[in-house]
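Just one chain follows, in the form predicted on its own, and it is written as structure tokens.
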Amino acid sequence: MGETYGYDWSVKSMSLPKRCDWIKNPDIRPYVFLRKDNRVKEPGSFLKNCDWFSHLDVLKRDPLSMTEEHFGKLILELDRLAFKKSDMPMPGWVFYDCGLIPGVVSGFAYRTEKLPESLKKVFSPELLKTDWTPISLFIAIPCVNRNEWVAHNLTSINSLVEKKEDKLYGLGFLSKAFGLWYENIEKLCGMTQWVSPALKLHANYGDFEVLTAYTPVHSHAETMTYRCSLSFEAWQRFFLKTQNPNFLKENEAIKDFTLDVKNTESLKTLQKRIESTDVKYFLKPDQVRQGVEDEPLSIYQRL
């Protein structure tokens, strides 16, 4: 069964690894940055067996209020710094029009006066004028399909912190998990680049279906689109570093094809296959977690 961090898999809800104890720090709190009309009456009512967040005091910030100007600008600064290398920073109007008005922005925030120097120096000093500083963000937007949302963005300050010991273990994964839990999201679509390290996170929230392997309409054609049916058991397996015992009982690898994510023609071959059939194709989460760039990636279909 592999490394289990000393936790009993038979319990209803696995405790988070000790390395995630930062979540118990009273100077770190989850936040939701959304207009009042979009607030959820019963957060966490879909994934009822997840108790990772139910005891936490959630910060609720309103983007329609001028008093939240600096909180919002800090989120944009975090995004800009994280995505400038890939040339995909989010303009303020996209943040507001496409994220804040229809959906929810969430993540974790650190009490500014207690912000460690290694995290503080990431931001421009003139922006640190709010009581709480966002250190991660996840944007989810509702779709026309009932109970389906789209993940627009995910990042954490970990990617901008130099020393490994200053990073908050699991911050990115838990930021997305909190948003999904809070909003009672059942199915999630999203986009990411095949060579992005974030793929290792995205593939571990539930069954991971490939909707596109090659996406020329996107600014980066080597982008994959996915759909995920959320499962708290999958979240636990991510930290336990274990496999889904039922995956190979429910899916089989395509025998005549493996995917080379660095080869555009290979991506196009899979895309043509997706477009020519009603078969649903999936990735094996634990294989993705180990990395997809160095070895051919198996593609699975439902039995």
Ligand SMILES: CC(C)(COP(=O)(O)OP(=O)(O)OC[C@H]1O[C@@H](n2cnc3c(N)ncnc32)[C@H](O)[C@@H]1OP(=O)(O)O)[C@@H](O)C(=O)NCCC(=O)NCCS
Second form
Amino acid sequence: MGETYGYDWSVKSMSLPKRCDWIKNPDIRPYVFLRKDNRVKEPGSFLKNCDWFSHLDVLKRDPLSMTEEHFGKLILELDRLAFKKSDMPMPGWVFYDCGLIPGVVSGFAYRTEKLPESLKKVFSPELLKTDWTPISLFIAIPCVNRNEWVAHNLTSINSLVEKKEDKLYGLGFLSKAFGLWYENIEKLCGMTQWVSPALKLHANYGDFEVLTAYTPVHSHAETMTYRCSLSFEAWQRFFLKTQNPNFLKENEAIKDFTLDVKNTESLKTLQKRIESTDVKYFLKPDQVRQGVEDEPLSIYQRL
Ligand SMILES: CC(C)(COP(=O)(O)OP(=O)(O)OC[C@H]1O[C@@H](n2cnc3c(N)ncnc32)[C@H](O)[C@@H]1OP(=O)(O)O)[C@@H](O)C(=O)NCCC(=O)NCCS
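Can I get the form predicted together with the ligand as well, since the one above is the form predicted on its own?
Expanding to the full complex; the earlier chain stays at the top.
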């Protein structure tokens, strides 16, 4: 089974590691910022074996209501601050037109009057005008192919908190997991930059297929596009830091190529390969978890 990393096996009702105990804090709740017409009928009915969220009291906010102006603006502010460095903050119209109207915005929120100083100081005081303050966001939008969704954004306040001990460990990973669980998503596409630390998270929600390795129509060509078949076992392995025992029984590394994610020509070589064949290419989740920048990255295909 490998190392347990603080996994408390005695807490049968919730198989999360102790480092994620913040989720049990009644002043932290998952939220959905979702217009009424898009309501999900039976949240959690696809990943039924996931025991992380079903007992939590979900905060439901309506983005079409004027009373939610401050909640929405805090989400945008969180995104603006987190994406400032990569120059990809989301304009309000993208948030509304591409996220809130067609999709689901979700995450975790902290009761404002109980916000610890380390989180509070991320926001300008004049913005903290609502009872609950969003501290993460995940946006998922349904695709034309009704079986698939696209992950449009993931942000966690942890990226803006200086001291490690003040961070809520797993907030980013669990925010995405909660949205996927709540919305009953089975297959998820998404985009991320090869050098983004978020890749470590994205690759660990299930089988991780590479749809593009080099993406010139994106404003950052060194973006990769992925498709993921979601599995709760993969989510648990993220926290346990264990490998999928079946991965090498089902996949083999291609022998004549490894990827150098910092080399554009290498990305283009893989992209050409993807375009020239029907073969599906995958990354090994635990290898991505260890970081992709320093070592050549193996690319796998099904056996
Ligand atoms: C990427 C992001 C969502 C991760 O959320 P988070 O709450 O910090 O991460 P979690 O606590 O859920 O994940 C924990 C793991 O990710 C790792 N991690 C998180 N941020 C990291 C970083 N900047 N560099 C390296 N590792 C990082 C942690 O070290 C930890 O791994 P470990 O258990 O091996 O120590 C967050 O950093 C963020 O909002 N970044 C800015 C916006 C962004 O880039 N979004 C992704 C767009 S695709």
